[in-house]
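Here's a solo chain for you in structure tokens, the form predicted on its own.
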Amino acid sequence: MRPNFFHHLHPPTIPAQQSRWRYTLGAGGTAVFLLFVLAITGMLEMFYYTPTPEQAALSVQTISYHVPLGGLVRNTHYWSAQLLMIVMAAHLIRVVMTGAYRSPRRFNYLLGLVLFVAVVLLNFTGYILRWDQGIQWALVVGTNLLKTIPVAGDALYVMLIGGSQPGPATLIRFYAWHIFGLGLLVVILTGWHIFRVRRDGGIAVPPPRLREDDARITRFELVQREVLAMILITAILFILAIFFPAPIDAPIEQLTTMANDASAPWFFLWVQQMLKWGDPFVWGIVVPLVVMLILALIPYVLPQAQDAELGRWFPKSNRLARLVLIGISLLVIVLTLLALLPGS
């Protein structure tokens, strides 16, 4: 068979043993898979959407009720970012888990979390783009943070919001960012961190001498796997899309106002949990800054993985990484229960 476009953005032949989805989970080509969906529904969106406070929650309902398959559109649109984070997660997850991160491969893992919290805030920027009630704990509580940073925070807090207070010019720019900023951030890292991979070997598997196995398969049987995980994925998105709507509310009367029971987007419920314990800067800025400088410095503190022990789960070698981030995921994983339990 004559190798097309796509096949060569593949390498000729990858190691078997390390291309079986329960070695990589499919997490690196599902989240690039779920980013060209998003694309994809978000241009169609954007035809809609109208990015002022009294129209906003308007053109969103428009969408959802009343464009031909404007609901089924947004509803993927909503679930590709949801799964997007927890794909990316996973991945991160494997790649620790695996010790994967080891060099020539520690930048590219910084690529790889910066990346990350690139699509966090894109899924933030998004959800407060339906301006409506159910995003006034984002839009106030989660901004306001910005004011707690010393001697710059108020001068942040003007420049994200565009004012004193959330109004015409915050909406805005929440757009501009989600698309331009953030959308286009997210673009340029996913294809830089692809090119890594590729750079840096493609799958960490031992050196040759070391391998119990040097069975390869083919780039062409590479893509027939990747488009049958397409397949599977799409159908799970229109499942999601068709039997679970993605959230609307009643638009925004009155910001000065918020419900009891607002809260943040699930993605932030361990900070707003921690919020609850004290000084906002030190619980909803410190502590997360320090959970990433954490998860950044693993390849370059900690011990790393044998060669003899790549390519595989759980290297005895690197086993420290691995218990730092299982305490980490707990923490988050906690917290997240905690917020979720009523009345706290």
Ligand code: HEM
The other form holds:
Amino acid sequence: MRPNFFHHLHPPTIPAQQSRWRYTLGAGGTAVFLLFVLAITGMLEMFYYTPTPEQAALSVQTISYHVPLGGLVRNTHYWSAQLLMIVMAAHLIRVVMTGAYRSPRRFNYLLGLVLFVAVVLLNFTGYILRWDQGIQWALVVGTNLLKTIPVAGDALYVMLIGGSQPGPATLIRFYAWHIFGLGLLVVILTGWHIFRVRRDGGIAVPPPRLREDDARITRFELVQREVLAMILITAILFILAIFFPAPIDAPIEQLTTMANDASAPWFFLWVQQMLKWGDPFVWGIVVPLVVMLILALIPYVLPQAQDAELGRWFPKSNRLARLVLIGISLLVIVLTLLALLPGS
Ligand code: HEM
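Please show me the structure of the same protein in the form predicted in complex with the named molecule, now that we have looked at it in the form predicted on its own.
So here's everything in the complex, that chain up top.
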């Protein structure tokens, strides 16, 4: 048989160390599987979803309560998206905490970071598609942040919203971004990212001469582990989808009458909390961009893990990078918890 993309990703044998759950957490592979589930369930939802302000929330209710298996499909789509955010964060943390981002994997680390941003935006645009009362904060306050950008702000706002205020054009634009623009971008970036993993020599482990563990596993054993992981994740998704339905509120009647407790989607609560401190441009745009920039610079400016230390957690030589990531993670977690406090 001619070698194909599958063979490229699954060579006949690989070092056992590269496939240990306790090293990789299986997080990258889980993220790929969740993206696959998202694509399938999203395509099924498209048969019933209507992207107009009057119909959107009602069509989501129809999918949830009236279409046979519609509720299961929608809840699975919703939970795959939320799990993907957590799994992707776990993958980023494992890559930094094991020092795996170092050369020659610096470029792939940057690809991963772009993928991270694209997935967050995919989740955000999907959240807006509900067009129910629960999404008003994101739609009004979130998009108004664009206007605060000096010089280009107003033009960017009109480009995203399709007018001077949210309306029918906005929903169509978010729909197009969600399914076509960002969806396609994420598919291409994911393909490129996993192709690069192999091109860079597979998962980071010490070079053969420094390796203490020479055990190898076959392509067949690797696929067995992957299938086991997929069965486990499918079971978790089904449990979540059956017992915890995805939220859907009443349709938006008047965008100007926003409830006092309106809030951002959970993954932007940390930004919402910072916006209470003052200048929306500084706290809503500059600080998140600086956080991304610091993450992007980690492989380029901080000391890297040494060859012999690869393939395990917490290598001594990349301590500074780990401290930086712990700082950023604590900031995001504490701000999110503050935003969740009653009366905050
Ligand atoms: C949807 C998002 C993502 C997907 C689907 C994905 C997928 C994968 C897969 C399948 C692997 C190989 C298995 C593994 O290491 O667990 C991998 C490795 C890698 N990823 Fe990601 N990834 C994503 C996001 C990220 C992010 C946010 C970063 C970092 C900024 C990143 C950086 C890396 C690096 C450096 C490797 C090589 C790790 C090593 O050699 O040990 N990825 N990714």
